[in-house]
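Just the one chain here, the form predicted alone, laid out as structure tokens.
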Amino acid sequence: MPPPIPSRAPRGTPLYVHLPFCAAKCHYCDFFSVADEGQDLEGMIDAILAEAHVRAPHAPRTVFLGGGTPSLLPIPLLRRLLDGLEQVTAFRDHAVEVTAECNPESLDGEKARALLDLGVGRLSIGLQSLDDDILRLFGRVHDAAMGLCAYEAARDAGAPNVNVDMIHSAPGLPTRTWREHLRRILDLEPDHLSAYTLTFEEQTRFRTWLEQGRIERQAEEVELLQFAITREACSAAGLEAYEISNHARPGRECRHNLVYWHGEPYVGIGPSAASKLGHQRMGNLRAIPAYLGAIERSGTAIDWLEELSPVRRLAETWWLGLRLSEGVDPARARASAGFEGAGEDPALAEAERLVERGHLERVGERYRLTPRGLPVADAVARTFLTRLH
């Protein structure tokens, strides 16, 4: 059994709420989600609210409804969930940002207005592609026209902050097509664009198909070209890259996700949701029956809990922080990791080694990726995990 955990997260701690239901499981997705058909949606909402009573913070600084597909919930269940969270946390008067992830098949004008009325201010819409063949390959249940209609529904409802999710480097996607699709999305003037390189994660259908030779990933030079085109086009449209895959208008960065990249505390509720409190990390059970049963018995569903060593925490702080365009301040990284007084900072020697290789540069007190390091950012950042012990 894991050690006991505090009954409530500290006041102001950012809150993540995981809704595990989708219309269908996407072929590239490794998040915990299941098709909603035959599932007890009301029972899940009641369980999440029961967990919130035990663990959710008062006055969270940010709230993020993720999944899964939160917009899939019928309006009465969205009201039950968000009114229930309000009773427990008073988020409506305190959160500076409240995000709900939405998919086009479940976001129309009525749903968008309901989300806004219930306290959500940021809608993150998973368009993923404007090519219907690619969308079918991804396992999406919407087409491109439906995606564009969902975006317009969000704007017409008065959403003050809209993000669009897109994926580049899909198998067989020509670079000229990606460039055209990107132009069409940017012409919509979203406040934020998340543009991810397609990955083939373990235990996904895409990974199985890749290993079976049923699909082929794009050549590395194509991935890098589509990545570069994305950054250039977004910058020209006024959306600067503040993180490897995330671009925003000034002041519209996703404040909740910045919590993760800065290594700050947060609490997650719902099946599979992770939390970071102090120097402990923990995660909930990753199965719906087990989660529901645990909540019914005790109000919590913690499956694992760990506390890393100070040097490991420091390595992870650099690994996450280098994703940001602002880079990493070593003093802030040590403070965040609780490394102060733990001896000489081993991350500095590694950072200097990467400066010599041309992958990092020093700007004032910070280290950040260079243009040479940016295309291989994951590998550069990962060296802190592999070399710091």
Contents of the next structure:
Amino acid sequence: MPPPIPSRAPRGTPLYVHLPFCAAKCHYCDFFSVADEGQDLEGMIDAILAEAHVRAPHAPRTVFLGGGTPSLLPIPLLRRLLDGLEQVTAFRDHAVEVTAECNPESLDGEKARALLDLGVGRLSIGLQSLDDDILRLFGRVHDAAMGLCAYEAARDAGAPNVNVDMIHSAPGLPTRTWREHLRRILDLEPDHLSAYTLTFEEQTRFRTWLEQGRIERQAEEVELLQFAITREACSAAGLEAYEISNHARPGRECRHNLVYWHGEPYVGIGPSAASKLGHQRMGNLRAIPAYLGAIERSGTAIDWLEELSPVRRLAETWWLGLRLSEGVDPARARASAGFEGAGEDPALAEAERLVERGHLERVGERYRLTPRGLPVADAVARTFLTRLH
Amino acid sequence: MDPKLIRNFSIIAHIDHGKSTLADRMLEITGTVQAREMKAQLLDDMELERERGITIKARAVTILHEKDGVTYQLNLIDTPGHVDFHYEVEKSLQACEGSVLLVDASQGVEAQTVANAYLAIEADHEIIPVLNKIDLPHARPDEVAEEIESSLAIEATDAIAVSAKSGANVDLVLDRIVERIPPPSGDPEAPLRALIFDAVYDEYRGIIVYLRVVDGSIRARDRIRMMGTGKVYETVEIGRFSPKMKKCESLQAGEVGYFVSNIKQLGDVRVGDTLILDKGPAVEMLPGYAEPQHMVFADFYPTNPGDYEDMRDALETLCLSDSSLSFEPVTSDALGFGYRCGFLGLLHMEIIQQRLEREHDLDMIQTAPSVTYQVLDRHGEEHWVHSPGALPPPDQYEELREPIARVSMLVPTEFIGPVMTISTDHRGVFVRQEHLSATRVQIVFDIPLAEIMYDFYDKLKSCTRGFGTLNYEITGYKADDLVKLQILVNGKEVDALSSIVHRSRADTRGRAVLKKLRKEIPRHLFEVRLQAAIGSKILARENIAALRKDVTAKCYGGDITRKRKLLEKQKAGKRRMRQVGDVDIPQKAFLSVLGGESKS
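Could the form predicted together with its partner chain be shown next, to go alongside the form predicted alone?
Let's see the whole complex now, leading with the same chain.
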């Protein structure tokens, strides 16, 4: 039974668009995507535009085309999508940041120029590794050379703002090699680098392989080391870590993603896309036929909805906010959760306890993770998520 | 029915000697239950009983048996076989005049058979010896009959040899019950006196009271009074067990049955109480039962503090049908509010725990079982100590005494050596040794009850290849070099993990406990230090290293709800966690300590 159709979000609300197709599913990936072969890409674009018509906010501050692999769309379809969104939202005049996720196999000079022409200003390229064996293990359909070519193509096309996605702690990846790859990437002078520790998410091939013993996870020390040297090397290259896995040149932090970590509202359209509006979080149907059917019937495809209680809002603010190097301002956390004064703030006592233990530090009015707290950010988050009442 | 045609009896047997099977055959042969309705072990109606193949609660059934053209009413009151349920056996025996002593013809007389048979002898029962499993190739009826005679001084030359499984000769047992067991001696014309020997709670009908009419009779719509509690009720329904409850008009002197009266107040009914007519003439109360002696204490804490009230209701319900269970509120720094429960023994404790979980759907944490200690203070006064947490500091008492059990073990002669060894290892003092027959011997030791509680029975079983059996009774308290073994988590004593042990064992036990805790307590944001100590003296340490890496690499808008739920997953598990200071101790950690010393 679908929850009530939410009203259109206020003008300026950030917009996320989910394109659920990839050339092939990567073995570690747990985002919702399917192989594009034989899919009705056009039908999907039209459905997303139909949903935008009902739900997309006017003049969004930021737009993010994610997936899946948006760059996989042929140029005419990209045009149809972005022109369509422009008609509904007028994002081209208002958005300060428009990102499209790209993969090397579908990003050449022509595609990059087309994206820029259509109003995209930020390209996020999934390189993931510079080791061909590891790329094969990951199930990627490109090699390291193609990755570097895609980056060059983006720059040659004049992309002003480029992010590179990388993964460390892959099975068998020596720290020395990672250091070397990192240097080569930083030498390209990207504006932004997302570097993730490899994870073994549920319902991925990697998880199955791990359980079957077909691949081996790196030792905890190695994961910690590769995590630490990534921050160091990025910092030395002028890209400060502003989030657990994200590094940027000053002013090039991803404004769209900051919305998530700040707990601000956003609208997501497309299969499986989530939204946060007011004190509610909701998500769309995942299965493509179900999504298409729902859109055709009603213009929306909301599958689930949760109401966030004040305590949960407070805990979420701390959890997500502590992922950022700027940390959390308790007063703002309280305000977003609807708590009156510091006297009734249950999070403060937890935060102070974590300060005593050396996992948090206080800088001015804000709390943030210490170098000791950073690698155990989830355990810190858990104390807020499970202990506040 | 004419009391002369009534016979009330019970069956005394060791576990696995075939008591329930014999009862089933009796029901079948007499047509009380049709063969197609027959479920094996019909009398054991609690799920747990059926699962474990042991009888916990006394049950009753009325059987009609024809002999020489006359129909007799035989009331079988089933008794539990396990040593822990000694008290239940006593209750059942008081409601009848005779017993069938059932002994496995290959296993022979076992320690519990002896203990229960003595109870029957004390209750003035006529005893009918029966040898079971006579069709088994290893049956040795003559030798076992000799064992019965030498261990119990009961004439057994005419013991009936049966196979409860096939039903062979079971009719002879029924005949002999009619011939040998005297009819009830009560006066049918006298004012009503009935003995409450059991009670169960039914959600729809209230309390169902099991009774044995001693004098007079009881009818539906009688106003009756329970002498002990003084409560007055009108009987709504009277009936017999056949074996299902079956309504009848009245129960006469000598008969066994039940009544229902919409009693919802659990405290109103007390097993052992005497039932009389409210407006009837004054009569003497029937001899009550001795207060049960609690041997083992443990604390139950609801995992979810909101369940505290439900737990009390559940314990009250269990107490109703099990007057040998006791409980009182208790508070612990580490575990919050809970109840200290007194049990007859370890099996009793385990069964209560499982019934609370299964029948009342409660999640709980149970502390290590402890015996009751006696402290002699500096002023020469004696105090009872039911838990390690309640023990005063050593400088405030003269002596710490523990209960001593006289343990009687029946074992095949070739195992005398190993049995002596484990008994001595468990601080036992030899009392005597007696040969029951050429192949079986009775060995008696005085052993501290606390030693028996942990693993003595398991050890006896394993060192006698399963042939050894034991029975015990508490003979008194004795001072020894006992100390409180404290368990500290990050410097804070956790009373639920502490125990009282003999000084010579403190070290080994302390180490074993810490090893188990180390395995069960998850890694935290900080190092968790575990220590075992006597006073300020640290005996053992273990450390659980702090978490080093626990961080989600990717966390974006589409995924926040799912990731949060993953992080909160531990919250569901948290219901089974307890916080001691900042340390989360899972219930499993508490339970793992229960096993006592690691099996060597």
